[in-house]
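The chain that follows stands alone, in the form predicted on its own, written as structure tokens.
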Amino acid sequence: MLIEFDRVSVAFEGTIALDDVSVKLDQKRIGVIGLNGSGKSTFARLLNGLVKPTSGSVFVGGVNPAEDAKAARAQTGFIFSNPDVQIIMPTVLEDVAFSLRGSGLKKAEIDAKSRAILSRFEIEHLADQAAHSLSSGQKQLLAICAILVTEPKLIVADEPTALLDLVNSRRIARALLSDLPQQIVLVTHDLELAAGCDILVRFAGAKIVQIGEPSTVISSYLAENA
């Protein structure tokens, strides 16, 4: 899908979080990097209407998230760094099934679809386990399953490996960058993970300061922040 920002600015109580950003992106794996407070998370949250522009316009696949949040969230799934904020229901299976509420599917269909996505990520054996008793890596996989079961066209992942150890970080990275057919916008401080994207967008001071091939962008980022 085409992501379009036209002179987008965002201000929170007088603080500029994003400053006059214009960009068009349609790559399958889009990485977003930058220091804390640079604007990258605000950029990500504009994509499905979690944040609205103070000025300018955002279009994702032709949908304006600020004007039609329902349509935006139907096509764009959002994965947070802390999966606990996304886990709602008591058990793993119930949590995935909850994402299909209002889908028009029958109970048996919802159950089958939910189990299928859990099986795909090799956590079906946890279906009846208490969701909040899972390990951090398992919780993040559950959050991914709860998003993917709705079949979004775009997945926005904001620091999805921030709370994970090396083994689980690599597992989540493989899931997001290698195994999924969807378009991904990946916000990350993990430069090894960012290097696996098709293109990187680098933020600094609430602006986009560089867009390009990952190795080039990472080299510039490291040189300026050594």
Ligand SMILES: Nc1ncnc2c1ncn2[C@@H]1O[C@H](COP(=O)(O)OP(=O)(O)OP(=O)(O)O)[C@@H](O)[C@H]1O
Given for the second form:
Amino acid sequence: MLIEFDRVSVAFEGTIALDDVSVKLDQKRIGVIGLNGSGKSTFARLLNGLVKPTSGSVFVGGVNPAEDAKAARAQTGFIFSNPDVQIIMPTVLEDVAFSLRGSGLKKAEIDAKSRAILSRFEIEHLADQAAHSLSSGQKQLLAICAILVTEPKLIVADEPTALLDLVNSRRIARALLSDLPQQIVLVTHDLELAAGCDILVRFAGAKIVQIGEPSTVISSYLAENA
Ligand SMILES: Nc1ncnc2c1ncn2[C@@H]1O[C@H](COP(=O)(O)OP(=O)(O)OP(=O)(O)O)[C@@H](O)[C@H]1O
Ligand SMILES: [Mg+2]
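Switch over from the form predicted on its own to the form predicted in complex with this ligand, please.
Zooming out: every chain and molecule, the one shown earlier first.
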């Protein structure tokens, strides 16, 4: 889908979180990097209407998330860095199945779909376990399953590996960057993960300061912040 920002600014009580950003992106794996407070999460949240522009407009696949939140949420799944904010139901299977409420599917179909996605991420053995008892990495995988089961066209992941160890970071990285057919916007401080994207967008001071080949963008980021 085409992601289009036209002169987008976001102001929070005097803080300019995003300053006159215009960009068009349609790559499959779009990485977003930059220092703390540079505007990355604000950019990510505009994609599904969690944040609305103070001025300017955002279109994702022709949908304006600020005006049509329902359509935006149907096409875009958002993965937070802390899976605890995303896990709602008592057990793993129930949590994934909960995403399909109102889908019109029968209970048996919901069950089968939910188990299939757990199996794809190799956590089907946890189906009946209490969601709160999972490890951080398992919770993050569960949160990803609960998003993917609805088959969003676009996945937005805001630091999905922030809480994870090396092994789980790599599992999530593989799941998001290699195995997924969907388009993804991946906000990350993990430059190894960022290097696996098709394109990197670099933020500094509420603006996009660079867009390009991951190796080039990472080199300038390292050089400027040495
Ligand atoms: N809800 C809010 N209320 C007030 N200020 C906010 C809010 N959200 C973001 N900001 C401010 O906007 C700026 C950009 O924040 P944003 O969360 O987009 O940064 P970020 O690049 O994601 O940073 P990090 O790497 O730390 O996650 C910061 O100065 C932040 O304090
Ligand atoms: Mg952030």
